[in-house]
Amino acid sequence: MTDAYHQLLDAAIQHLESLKARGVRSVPIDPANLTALARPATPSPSRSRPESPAPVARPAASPATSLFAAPSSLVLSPEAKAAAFADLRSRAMACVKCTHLANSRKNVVFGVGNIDATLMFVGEAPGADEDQQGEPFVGKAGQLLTKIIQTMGLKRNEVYIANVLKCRPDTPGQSAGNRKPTPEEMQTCIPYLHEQIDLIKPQVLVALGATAVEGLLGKTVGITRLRGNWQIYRNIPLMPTYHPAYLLRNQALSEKRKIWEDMLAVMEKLGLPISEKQRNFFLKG
């Protein structure tokens, strides 16, 4: 089997074990998908395989009792979804996988917003303000992000905001400033974000800044080349754009317009109404 197959299988098993731990005893599955799973795999034409006996027909399992549904097809009741999110939060809040981060943090910054949101923003990691308050994007960059969300015609509590890393990267010997999270730190922490995405099921993801894009997509090419170009992450359209902190450093209308064009594309993808005033923001008169 391919590496992709084993990665998918491991992810499915991990997801099902998580559901079992939360008390879920059955998962609905589409009968057509169940039939497809029962079919023998088609051998790759590039490899010769020894002949095997014809598969023995098995009775189809009842969809109501099957535990093997693709995670993306799982639909929880509002109560079960809230309970699953609460369980995920409690596990993240108690996490000590990165000992150096657990020892230096003031708060785990889990995420904030509507767990039924159609739009989800993902940043790289908490800064000092976020670590202090336990909420993502509350400093100057966060205030600008809130303004961007409002300019889109939405409210901050209508979207969901999270980071790849849930703890502020430690800065030993420094009294101020932040540092970029390491690939190892992001790799260790990102399963929490994956569970958040899988539970929320947003229609669109927005990656804020180069480090967030690197953590999500593994791409280290410049954000200047990636921004504005749709990507796919966990089967969800993802828009890479500049981090709001970039606009705090560069106040040029041309740069503000670039981020706004990305948000217009997001609004179009979500089917949100766009006024002429919104379309013309940051354009020179």
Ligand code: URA
Second form
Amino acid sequence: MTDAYHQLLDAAIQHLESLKARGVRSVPIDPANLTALARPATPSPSRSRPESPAPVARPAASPATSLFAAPSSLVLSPEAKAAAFADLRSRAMACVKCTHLANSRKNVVFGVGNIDATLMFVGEAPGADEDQQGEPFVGKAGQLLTKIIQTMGLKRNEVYIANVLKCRPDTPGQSAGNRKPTPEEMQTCIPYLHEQIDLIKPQVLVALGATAVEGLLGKTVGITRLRGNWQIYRNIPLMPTYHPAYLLRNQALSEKRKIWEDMLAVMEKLGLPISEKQRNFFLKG
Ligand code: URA
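Having seen the form predicted alone, the form predicted in complex with uracil:
Full complex below, order starting with the chain above.
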């Protein structure tokens, strides 16, 4: 039996114990998942998958392969899902794994939105405004993200928004400015994001900027090259695009159009209606 199999079992046990601790007494489970737990298959060599667009509906993989693809194959009742999410949230809110960040933060910025969202946006890390308010993407870049979401015909509270890092990267000795999370900080914090995604199970992920791509896919390819090209994160189609902060720095129509084209592709993937007006946003003349 493989390490991956044992890690999966440990994760399942930990998850069930945390549900039990919260008073959940029954969890409906697909019998196929139980069968798969009893019969581990040879794990796929890596999490990397073909980088082609995937259908929105997740393919019905064989139980064993789906288990190794992601523990997310556990299907929870709405009550168990809400309890698991609340448990995850309280663990993240109390996290002190990065002592320096726990000491400097005002708030842990866990995430916001609909835990049943079909669309999830992932950013880098909270800035000063987010740290202050305890909510992701509420500063200038966040207001632009909210506008983008609304232009897609959605409401901010219909999607889910989270970051790779749940604490603001500290900037000792500086009164303003942000810094990129370090690889160690990202590695320490990313399990919370993986768990959020596993529970929410969005149909589409949008990675906002290079750090989000790096955190989710482990790729350090420049965002300029990657944006607009569908990627796959644990069977979920992932669209890399520019971080909205980039648009604040570069207001050229051509750059706005690039992000917008990425969002049109996301809307198509989700089967959202697209008007002629929406199709033509940010086109010249
Ligand atoms: N930038 C991010 O990446 N995330 C936020 O929450 C705010 C700004």
